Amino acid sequence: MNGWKELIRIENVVKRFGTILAADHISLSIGEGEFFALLGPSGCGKTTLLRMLAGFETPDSGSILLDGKDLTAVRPWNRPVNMMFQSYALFPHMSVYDNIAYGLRQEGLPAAEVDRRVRNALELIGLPELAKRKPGNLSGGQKQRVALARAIVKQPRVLLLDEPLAALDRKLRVEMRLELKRLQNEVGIAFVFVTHDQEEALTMADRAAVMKDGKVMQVGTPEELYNAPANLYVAQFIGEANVFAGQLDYIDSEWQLECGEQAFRVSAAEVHRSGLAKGAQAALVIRPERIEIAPTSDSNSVNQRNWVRGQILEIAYLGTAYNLVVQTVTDRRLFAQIQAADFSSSTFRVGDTIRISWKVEQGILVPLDKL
């Protein structure tokens, strides 16, 4: 990454609630001005990690550094970090203006300076006319913007956002993704953004950490997470995945995954990337849009391709593409996404037996997670 400079460093952080391990030896670095997502299912410890960054929870062990300085002993009101809460947590007895001014007044800034910055912030979120309203009289989207303005106006080093879009309806949520991204560009503050929605993380984040049960499973750019997942969990959490599990083998100077009913060829590059050796338990992941289909009568070469036969169970038209559910002879369900231009609905009908194939190098090899 060009000009990437570390801002936050999380080192071996552990946090327990009774018997629950909410953070299990988490280590992460977040860069200056970076849009960083914490992604994982509900209960995996995203909020806990965010609260440790804000200072509301103290790690049992490990440390959190900002600009190289240990934050552990710094109380929340002294941290150059601000948080946007999942509930927005606006002060109900104060106007929008006073909500946004609250943090600036704490700093003891002169009234004129407070006024200038509050008005700028109101401008930034596009709600200057709502300054006098009480939070109780705002829509969900407006509350969300005010909460954002209240945190941003402090010009923190890092802004923490806990599922900021989760409470909005879908249309607004998609709009706000772009809006947030624009805002982050404009203010240049690092955003740490919690979400359980992988689509949200992929479309917005520069980098994301995928979490599970208090552990970080992988950190990477959206492309890395999608195309080069470190394990089966990430492969299945990010995007759709067709999965074949088996044992890795090396036969006739070619890598293969033995899946019982069938063996699939695996590219040497993938074996190298996954770090797996001959005999390892592994999974081959194929993204639905990498799959091609052909009638069984098709006699084209299937060189450099893996293929299976199956029967079409469902065809769904999505405008630009068709989604197919195919049942293989071994009773496995595969998902394929075929571009509308490559699909002829007269050739392929529900019930037809077809040949499904993908290029060897497009199969993603990951270790088979232990349960």
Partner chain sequence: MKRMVSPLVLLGPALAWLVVFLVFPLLLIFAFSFFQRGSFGQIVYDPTLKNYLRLFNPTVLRVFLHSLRLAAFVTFIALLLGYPTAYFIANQPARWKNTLLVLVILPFWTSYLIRTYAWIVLLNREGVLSRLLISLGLSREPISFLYNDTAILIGLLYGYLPFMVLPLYSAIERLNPEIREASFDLGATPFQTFFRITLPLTLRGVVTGAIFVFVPSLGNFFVPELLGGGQRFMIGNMINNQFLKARDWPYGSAMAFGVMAIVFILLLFQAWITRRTEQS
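Form predicted alone, following the form predicted together with its partner chain:
Chain alone follows, minus partners and molecules.
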């Protein structure tokens, strides 16, 4: 992220609703022009944090700064931010043009300036021909675009988005992810995006904060969250994960994880990255796409690899890949994703006993006690 410059700073923010601690001493920085995701399950505090940025909720303690100015006492309508809601909240009796123009007219801008901005916004979202249409005659994707245009036409420093794609079907959600990212790049303002969908966060965000129980578990780029999770919660929330838990040991100049049923080698680089020491309780995480399978007679699969033996329970064809569920001799279920070009349905069938393996350097080591 070359040229990164801080725009928003959230410092030690706490917010309670009765006995519920919705924001537990949260500290974050968000950069100018950054697409930043707040990611986590329902009830983790992500929407509460977004509403505090918008001014709809006030922190019990801590501060929220924009360009170095504390926003805590600033009313929502006086903040240089705008919010796009999940429901879109378009006025049904107004045309598309008037919906987009509404906020500008409320500010008392000259008619010529309102017209210029609205027409530019319509061009940006690709709907200039629908200016006179009412929201009731729009598709879900078109409504989403209009709501987005209404939010950005006021040229806020920050646009806050509260799960704006949740109401769309899957195919349209995928299309609108690309559209949102394109628009964000074109307008150049910071987007703060709330979602429970890790795929949305990974495909759109420059960085994301993974949240749990009002706390931030980790902040990082999609690559960092997926390949270098800070703990087991992040590893399991971001993508699929096969997990082996045990105690970290160092024997004969090699790091390994003693898991009871067997020991697995761990790369020295992963031990260094995780900051764990000999004797620590840890988990080895293996992503499904990093797994390889082979018949039990294939001795090459054990060279420089960790491996277990198991039986194929399920095979699902996904077009570009096959998903496999394998049950090991210790009744552990592992998930593998094998590219279609590397899989032969005539060689591997449900019920077959196979060797499932991964290269030592492809295992991700995380602590068990930092949740």
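Positions refer to the first chain, counted from 1. If you're wondering where the values come from, they're calculated on a predicted model, not measured in any experiment. We call the rigid core the largest set of C-alpha positions that still match within 1.5 Å between the two forms.
- Comparing the forms between the two forms on their rigid core, the Cα displacement of residue 142 reaches 2 Å or more.
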